[in-house]
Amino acid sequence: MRRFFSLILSTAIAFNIAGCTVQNADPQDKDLYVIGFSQVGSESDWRIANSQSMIETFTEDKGYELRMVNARQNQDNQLAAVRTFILEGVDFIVIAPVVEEGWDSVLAEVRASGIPVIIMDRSVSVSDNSLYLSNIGSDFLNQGTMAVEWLEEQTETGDPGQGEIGLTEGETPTEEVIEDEGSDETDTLRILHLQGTYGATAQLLRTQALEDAVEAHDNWEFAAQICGDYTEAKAYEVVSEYLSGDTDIDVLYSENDNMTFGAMRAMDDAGITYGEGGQVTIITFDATREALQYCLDGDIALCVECNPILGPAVEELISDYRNGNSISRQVYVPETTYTASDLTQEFIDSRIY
C-alpha cells in the first residue's frame, strides 16, 4: 500500500513537470527575473523532489520566472534547452547536468552571451571552470565514503541487527573466518553493485568509492558492476537478468533509491531474502522517505541521504550574485546516513522527500 500512494504521488508531481516547460507567469508587463533551469528528467523520487525544490523557490511572488525543461535523461535535450535559453535572453541559467562530459562548447555560447549559470546537483568537466559561477549539491565521493567504512564497520565486528554480513545465513563465525582485530576475513563479500547513469557525478563518484574499497580488502569482490540508469524498470530488468544466472551476493550496493526497490523486487522473484536474517545486506542512497521506512521496517541496512532540497541554496546563490556578494565555487549540501537505530516512524512521517 506504502509503494501504491508512492507511486501516485510521483506521478502526479512527475505529470506536472514533464512537460517542455514550466512557467510561474506570464512575463508581459511584469519585473521578473527569469531562470532558466534544464533538468536532468523526472527518472527518480529523489528529482521529482528535486525539481519541486525549485517550482516552489522560484516563484512569482518572490520575483521570478522559473522556465524548466525536463531533457528526460538525454544531455542533447539539455543543450537545445540552454541554447535557448540564450535566444530568450534569460537572466540566469541553472544546469542540472545529465553527465560531466560535453558542456564546454554550450557554456562558452552563454559566457558570450553574458548570462550566469550555476551547475546543481551533478558537476561537469571542462576546460574552464571560469564558464560557470558555482557548482552546488552533493559530496558524493564522501556519501560513497561513509557506505563502504559502515560496510567494513559491520564486517569486522558483525552488526547484529543484518547478521554476520559475508557469511552464509546460520553459519557461526569462527576463529577462521574472524581472525584477530584488524586483520582481514578469510570468507569472500560478494558484492553486487547497481550503478547509476554512467559519466554522472554521483556514479562516477559513488563507484570510486567502492572500487577502492574493494581493491583495498582482500576479501572483497564485485559479484558484478551493472546499470540501473537511476531507475526503478532499468534496474528491475538488470538485475532479474542477473540473478538468473547466479545468486551468491552478499551485499547490494544500490546507487540510488529507485534502482534498489527494483532490485528488491527482483530478488524477492529470485527468492532471495534481505535485511534482518537475510543472505543480501542492502545499501541505498537517496534516503527517500519510502527508502527510510524499509530501513525502519528492517529491510534495508544503510541509507545514505543525498539531499534534493537545493532550490533554497540556489536561490541564495544567486540573490548573492545580483548583490555583488562573492560567491563560493563549491557548495555542499550537509548530509548523512541512517540505519534502523537512528530512525523513529515520526521522523520518517515528517521527511519532506
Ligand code: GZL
Second form
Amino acid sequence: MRRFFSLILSTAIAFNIAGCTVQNADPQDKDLYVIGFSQVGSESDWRIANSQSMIETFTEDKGYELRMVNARQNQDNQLAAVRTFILEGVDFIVIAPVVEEGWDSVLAEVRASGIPVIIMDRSVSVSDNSLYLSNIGSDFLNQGTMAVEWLEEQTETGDPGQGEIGLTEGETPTEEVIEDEGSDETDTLRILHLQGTYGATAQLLRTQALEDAVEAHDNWEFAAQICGDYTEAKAYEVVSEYLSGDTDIDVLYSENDNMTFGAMRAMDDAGITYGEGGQVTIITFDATREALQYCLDGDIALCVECNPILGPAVEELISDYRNGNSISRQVYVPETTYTASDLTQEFIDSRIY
Ligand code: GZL
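Got the form predicted alone; could you also share the form predicted together with the named molecule?
First the chain shown before, then all remaining chains and molecules of the complex.
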C-alpha cells in the first residue's frame, strides 16, 4: 500500500527526473546572496512549514538574505513582488506559483534582467521552459495515483479497520464488499471531491488522478466536486452548504489537510460519521502532524504525504548554479502514504511539520 520513497525530513534528497540540465555560464562568488522569494500565502499548515523551511535554510550565517513576500494566494501580488525583486537587483528569484498560468511575461522580464529563477512547489505553464532554471516540488499526479490505488484496494477487498467502503453501516463485510447481496449491481461509491485552488498544479494533478479513476470505475461517481481553496474556513463553508442538500457520500477525497479539517467539522455538525465504523472514508493530502494524528486515531483513513521541507533542496540547486554545476530541469522530492497501521505516536511526535 505505501509507495516507499524513504523520506529524509531534514533534507529532501531529490530525484532528478527530467534529464536535461542547465549550466551556469558565469558562476559568481559573493559574500551575501539576496534571494527574492514569492510565496503563495499562509493558507495551510503545509505552507507555513514550507515558508519555515526556506527561512531556516537561507540564513545570513550561510551567506544569504531572504526576502520572502506573502502573496495571500493572489497572483497579482506575486507578479508585483517579482517585478520588485527585479528592481532591487536580487541575486536569485524563487517562486512558489499560486496557479500555473499567467507567468510568461513576468518571467521574460526576469530573463531580460539576467536574474536566475527557480520554481518551487507547484509549476508554471509557460511557452518556453528555459525561462526558469528548475522546477522542484512534488509529483502531484503520483500523489493522486497513490490515493486512488489505495481506494481501489479497499473497495475490492474491504478494510475492516475503516468500515466497508460502499456498504451501509453495520453490514457484514464479504469478499465482494461492493456487491449488493442478491443483486448483480455493484455498490455505487459516492465520492465528495474537495478541491484545492483551481489552476494550482497540486489541484490539477490530484484532480486528474481521481477523475481518471472515476472514469475507469463504473460504480464510482462524484457526489460533488467543490473548491475549498486549500483553507479550513472555506472548506467548512462549502461542505456545510453541500451537506445541507445531500448526505449520501461514502468517500471524502480532500486535496489538503486543512480543508479536511474543515470538512470534518462540517460532517460533525451534520451528524455524519467518518473513520473506523463510520459512513465516510477520508483521504487527505499533505500528511501534516495533525492529520497523521487523526489517522492514528481512526478518523482519517489515508494520508498522502506532500513534502514541504524544500528549502535545503532549493539551496542545493542555487549552490550548484553558483558553482557552475549542472542542474536538473525537474526535481521531485520523495513522498509516501500513511494509514493507521503505518503510524506510531512516537513517529508522529517526531515529525517536524
Ligand atoms: C502542495 C502545495 C499545496 C498543499 C496545500 O505542494 O502547493 O498548497 O497541498 C497548500 O496545503 O496550500
